[in-house]
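In the form predicted alone, a lone chain appears below as structure tokens.
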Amino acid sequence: MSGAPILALRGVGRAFALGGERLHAVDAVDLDIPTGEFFTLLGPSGCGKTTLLRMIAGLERPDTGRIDICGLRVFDAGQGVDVAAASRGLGMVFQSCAVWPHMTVFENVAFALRTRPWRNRLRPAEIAARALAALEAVALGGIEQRRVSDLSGGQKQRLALARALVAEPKLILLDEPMSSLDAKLREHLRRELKALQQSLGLTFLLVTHDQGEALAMSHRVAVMRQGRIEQIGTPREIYRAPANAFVAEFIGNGTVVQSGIAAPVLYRPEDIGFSTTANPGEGWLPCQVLTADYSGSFTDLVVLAPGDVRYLVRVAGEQALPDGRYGFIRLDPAQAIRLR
């Protein structure tokens, strides 16, 4: 990744009328994304992430701020600059795929090149070569004459990505592209998308509400709430050093413990020791197992400990403990995440 930002936002905001008030869907956001980064906007529904993505794409007009793409001003509320979406040099993949069902796989990809303004149109042979190359890049080579209606959900999503790639965009925007897929296919496409981004050196801006998706795929993540960015950091920074209680509880699971007059701390479930050994030793607290949820490679326990505190504890493998079983937990202060 180079240090020069491919995307720069300053004070970008958008408000909507709600009754007699103005609701700030996006509130004065500043953001820099360097070339070659996989960047994710993450947050709960209604936090403003999709509105922000659509303003970058030129599909919605901000009320305030400015947007630069590759050093060129595409929007400036103060100067009246507003470059049309088709002229911003961006690719976009929508949640619904938005591929044309009446066309073949090849025609879907070639269409973006055939409909260019006449000054930028390519020869048919060049259109065919670029369309086939884009299909090869997303592992759809060899099925270019297949009808879209015959494709699986994962193939349609990769086709939508190929259509975005073929125009050689500066930046590709992804609006929750995997939310409608089943869990196994979603995990498979995560790996494919991340590998493709790295191999081609592209810049991706992803919008999602899926924490696991954001942590697994991104170089950096911006966590949003109520139109504002709460924290920007690497996946590890967001998970292990959250900026505040909202980020800590939104990213992953954990138990917040109040510690007198000091700031509360968060224990991640995998950081809490668990034992069923009688009298395991000093530092272990007795607990009662309330629930045990087996998930294959791990089991999540909800246990009740002294002080009437319920902890979520994750243990490797199978712990098919009946409700009411007693055991012990160990809290390591060095693993506690202090909340600000």
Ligand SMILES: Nc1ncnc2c1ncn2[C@@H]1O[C@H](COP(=O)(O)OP(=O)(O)OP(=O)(O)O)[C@@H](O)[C@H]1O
Given for the second form:
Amino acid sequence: MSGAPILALRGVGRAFALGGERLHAVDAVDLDIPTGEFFTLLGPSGCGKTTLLRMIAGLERPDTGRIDICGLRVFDAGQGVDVAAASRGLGMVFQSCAVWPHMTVFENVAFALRTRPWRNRLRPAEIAARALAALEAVALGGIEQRRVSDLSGGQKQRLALARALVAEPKLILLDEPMSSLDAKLREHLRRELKALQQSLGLTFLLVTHDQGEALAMSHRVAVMRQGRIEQIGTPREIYRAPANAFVAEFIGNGTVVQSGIAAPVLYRPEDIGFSTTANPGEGWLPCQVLTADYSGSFTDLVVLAPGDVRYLVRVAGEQALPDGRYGFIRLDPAQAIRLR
Ligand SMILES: Nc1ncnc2c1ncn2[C@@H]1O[C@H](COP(=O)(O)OP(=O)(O)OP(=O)(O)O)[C@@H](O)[C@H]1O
Ligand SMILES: [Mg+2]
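Show the form predicted in complex with the ligand, please, because up to now only the form predicted alone has appeared in this conversation.
Next comes the full complex, this chain leading.
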């Protein structure tokens, strides 16, 4: 990643009329994204992610602020600057993807290359090679002659992704590009997308409400709530050092423990020890196991410990409900995440 931001936002905001009120969908957001970064906007439904992305794309007009792309001002509310979406040089993949239904899969992708300005025209053989490579990348290789009307929803979404990738724009905006895919395909595409982003040196701005997706793919993540950014950090920073209780609870699971006048702390489920040994020794608290949900590579337990606190505990592999539902947990203060 180089230091120069490819995207810079200052005070970008947009309010909508809601009854007699003004709803601040996006509220004075500042953001700098350096070239080559995989950056994710993460937050619950309705927090303003799509509105922010649409403003960057030039599809929604901000009420306030300014936007620079590659060092050029594309929007300034004060100066009346507003560069058209098509001239912002971005690739886009949106929630409701628009692919051309009357073309084949191949034509959809090749078309994006044929319509380039004459200076950047490619030879037909190169267009074909690039289009096929983009289709391979999103696992649509082999069905390039199929008509778009015969594709499933997930296939259409991947086609939209291939079309955005093929032109190799410097910045690609992606709004929930994997929301309609099945779990297996999502995981495959996550890895593909990350590898492509890195090998092509692209900058990605992804919008998602899926914490796992954000943590697995991104260099940095911005957690949004009600139009504002609550925290920006690496996946590790927002998971291990959340700025506040909202971020802590939105990113992954955990148990918040209040203790007197001290700040509340959070224990991540994988940080709590669990044992069914009769006398595990010092530091272990007896508990009652309420539920055990097996998920293949791990089991999530909900246990009731002294003080009437319910902890979520994640153990590797399979853990059946113990006899009599009794067990022990151990809380390591060094793993406690202090919340402000
Ligand atoms: N054109 C509009 N008119 C009125 N309100 C709008 C409009 N577009 C968005 N909103 C409101 O602005 C808020 C933010 O919407 P936005 O679509 O940006 O959320 P989001 O974070 O993308 O949510 P989701 O995860 O569900 O896609 C919501 O309360 C939404 O109802
Ligand atoms: Mg949205």
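Definition used throughout: the rigid core is the maximal C-alpha set that superposes within 1.5 Å between two forms. Residue numbers count along the first chain shown, from 1. Quantities reported herein were computed from a predicted structural model and do not represent experimental measurements.
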Checking Gln155 here: with the core superposed, does its CA move 2 Å or more between the two forms?
yes
Taking the rigid core as reference, does Gly141 move its C-alpha 2 Å or further between the two forms?
yes
Once both forms sit on the same rigid core, is the C-alpha displacement of Val83 at or above 2 Å between the two forms?
no
Following rigid core superposition, Cα shift of Val166 between the two forms in Å:
3.2
